[in-house]
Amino acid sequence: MMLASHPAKRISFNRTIGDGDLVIVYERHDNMKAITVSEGSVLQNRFGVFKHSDWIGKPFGSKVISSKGGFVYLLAPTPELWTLVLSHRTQILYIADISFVIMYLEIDPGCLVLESGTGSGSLTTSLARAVAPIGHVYTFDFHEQRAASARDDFERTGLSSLISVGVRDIQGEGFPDEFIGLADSVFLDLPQPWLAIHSAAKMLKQDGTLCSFSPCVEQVQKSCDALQSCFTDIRTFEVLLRTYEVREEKMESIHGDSNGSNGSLPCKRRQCSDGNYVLSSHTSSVMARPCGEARGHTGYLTFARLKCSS
């Protein structure tokens, strides 16, 4: 499960892997899935066999070794690690515009939210546990067949008493009139999100927050003019994250003729285009570089506070 209420109202792990749990197999930062552990079952990958029964009773976090001796970590399955993991049934949000949107919108334990549309539901994962263990999420999507599997995932990852999936056309219909004045924060991400300014107006607590998420500037436009009648302190902002990549990597050192190694380092004698001879020898050495592929823009994130009624 990725969240377990404790009884005494703390959110904790249970840092323990038994049979039904769901765990993230890290081959690599780059290589994750993640696996329902079940009793008599194997994983198979280039790195080996990988008996599931010697999962269970391991802590999360356990390195464990393949029938060939190969390895895989055993990560329990955060909102982050899941957000890399889950099938992209449309385009979704990642960690730094997830990080932002939540504390943009003050989102904290105890918080109900409203969200339109669920898509893959990357974001409702992490609501979901910004306002645990008593607050709720709930999240709407126009597609009957995409609610259904964000539901099933929801329930897969242990937060369905968390969150509530419904079929609606917000876009069309608005948010149901029973969350009307009670919502701390709406998160809106449509095509048209200026139908829906409105009905989020009306569903929001005084001085409640809303952000809509866009693509094209065209939609912060159509937005924010919307956003003028019913909500204060707009702003928008899109936020760009550049991941570097850490690694081990050998290096050659080149030292002056000699007649043996300089030191206890291994050396091997390179005949140089002069004639010369010189010692080469290799180190490791620890390096950090910007990652081959750079995701750039995703959305712009516009957010608005309601206006005081009195």
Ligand SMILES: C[S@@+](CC[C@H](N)C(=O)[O-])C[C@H]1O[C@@H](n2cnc3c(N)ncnc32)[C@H](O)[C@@H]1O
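We call the rigid core whatever largest set of C-alpha positions still superposes within 1.5 Å between the two forms. Residue numbers count along the first chain shown, from 1. Since the model is a prediction, treat every value here as computed from it, not as a measurement. First, how it differs from the form predicted together with the ligand.
A displacement of 2 angstroms or greater separates the C-alpha positions of residue 245 between the two forms, with the rigid core held in common.
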Second form
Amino acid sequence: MMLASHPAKRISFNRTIGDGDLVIVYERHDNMKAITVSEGSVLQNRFGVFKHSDWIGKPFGSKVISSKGGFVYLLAPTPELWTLVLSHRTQILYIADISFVIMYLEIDPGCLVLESGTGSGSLTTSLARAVAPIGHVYTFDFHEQRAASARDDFERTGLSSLISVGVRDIQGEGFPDEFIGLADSVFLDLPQPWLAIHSAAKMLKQDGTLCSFSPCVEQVQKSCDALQSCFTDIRTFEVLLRTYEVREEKMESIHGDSNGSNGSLPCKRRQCSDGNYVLSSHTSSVMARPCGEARGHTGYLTFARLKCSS
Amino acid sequence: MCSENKEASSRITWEGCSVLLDINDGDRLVFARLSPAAKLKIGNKNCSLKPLIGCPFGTVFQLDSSSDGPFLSPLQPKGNVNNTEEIKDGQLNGEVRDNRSLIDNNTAQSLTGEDIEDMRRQGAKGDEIIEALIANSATFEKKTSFSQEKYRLKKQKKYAPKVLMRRPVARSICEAYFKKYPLKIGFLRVDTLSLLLSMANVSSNSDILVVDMVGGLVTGAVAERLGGTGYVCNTYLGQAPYSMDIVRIFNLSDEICKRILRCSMSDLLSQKESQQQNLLNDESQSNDQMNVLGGIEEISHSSENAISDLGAENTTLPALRACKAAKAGEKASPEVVDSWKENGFSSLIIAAPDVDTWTLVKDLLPLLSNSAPFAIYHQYLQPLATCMHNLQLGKMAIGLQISEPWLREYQVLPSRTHPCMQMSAFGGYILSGTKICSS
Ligand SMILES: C[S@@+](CC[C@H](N)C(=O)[O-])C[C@H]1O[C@@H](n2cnc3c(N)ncnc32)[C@H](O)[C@@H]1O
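What would you give as the form predicted together with the ligand, now that the form predicted alone is on the page?
Below is the entire complex, every chain and molecule, led by the chain shown above.
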């Protein structure tokens, strides 16, 4: 269960891992895996063999040891962790875009949100968290198998009561008429989003919000064009994250000809080229620098708001 | 700040509701509470906010004049579409005009200020004045369609100001402050705020521990996401709670306001209260309560003028007294505090520019349940780097990461798409991670 449907079901000091629970097995920050605990099963990885039965009854956040003495951590699933472990059936949205979309669409508990395509359900999972406990996400993909896999995933993450997955060609047919005038927000991640914009406008409530995600600027151009007639406040953004690595490094520091030792730091005398001696010592400090590689582009996010017809 | 449930989620304004007024495309941003008596000064004209009551959010108003003086009336959406069409045509047909023969001097406009005042007295609308200005401009025809549009916009702002009425939600409130008064919110940019909420897994039915020294913006944003379930525990060092006056700007329902509680850090860190301590506490609580409430009133009072108009001009705003007694930010009862101590918080968000990050985290992290995520905002990198290093050494958390969000807006126009010329170069840093069981 990713979300607490009831206060008593949330993660707490007292809640422990049970048979059938979904856990995120953490090896390293760039190596995690989703596993459904099952009494008789084992997890085998480079650290050895882990028996699920050893996990049951331990709190989430525990470190567990393998037959060979290796270890992993067992974490409670969150939409952020899920995005890192889900199976990629399509390109997916990541945390920076996802967070911005939810805030900029002004989604909060109780909202009705329409989405297409579902893809791998990465965004859908966060949309569900945002509308819980009483809102709903209706998500559509024209690819039958993807829709079915997404449904399975939402079952597994315990979100199926908040999400309905429909199979439908949204570019061709638009969203179903039953949602006309009911949606607080619409999100599009489609190859030709401009074909769905007219339908999206019909679905939205007054002052409702729309977002379209597209990797290419030509798509953005066409979408913005299509938005002009019914939407206002049309804005396009790109959002990225730069991550930092933190290290404690020893560094030598040179003190001019000073009067001897420098606290408890290790010192040594060195002869300079001019024949004089200087004291050098090591100091260690914690330093941060940007990681060398980063995602340079994901997509453009175009937002708009349905014009008021007061 | 607090209002009936059905009203708070409404897309139509009501008397006593809080609104964000965006005057002339963000030139001025004003937070106001709607009442028949409320007045807003635009240019040199004072107009009543009464016509705004009962209108949908998203409505654009224009300033009209009548014999009774200036008044705001809803603008019918139309012009917009045509204007952009015009630009498009100019582009598609290939722009032929350029500005080689343009000489801008004061003689280009033959209408005088007096002429314009005359027109007004005869009841001319803002749009008509603009058309007259264009007709009497010797240079308008020679301008490129792009600069014609700019000219029209400039005149519109002056002679036909527009007021867009927005819903005051986390997004619009954060953007407004970031644009006009960023210091108050610790330079927390909207994308950074959105990341804090995700990284701390803010979701219904959770109890979120918050250190909010950014005016209540984080507290309000978390409460909005909780939607009247779970709790936001707004904690503070020392005796006096931190200001939460931004929370009043949100239209939070009573149900949501009740979920915002305050608790001092020393109360959270002390052992579970025994019966006897409870008695003692009850007494001091009632005193505290008075202080807290006193604090709120005072803050809202002194800050109301400063923040209500995030621009700089003067506004007359009704006192917030019209609204019901503030329910947000009451002191957490000993029972609730005990339940937090027993179950642990679901997550932690810190936005405390003035407190040492590591010492805060060292104390607060043990209050989180195991596997709980946390997100810490800071404008400077070093305190987060030190904190991250210490958490690693102490094996207190995993999945540690410092991220710096980057946000760029684009101008999208036919054949003229490019990143905007101005951007915010810095939105702060976030340290995020997940607490693990101590071994
Ligand atoms: C890039 S994926 C969406 C990824 C998703 N946003 C996520 O975060 O996991 C695009 C999806 O759109 C679907 N799609 C493409 N054209 C469609 C159409 N006309 N109607 C409905 N879905 C469509 C594809 O099958 C694909 O699964």
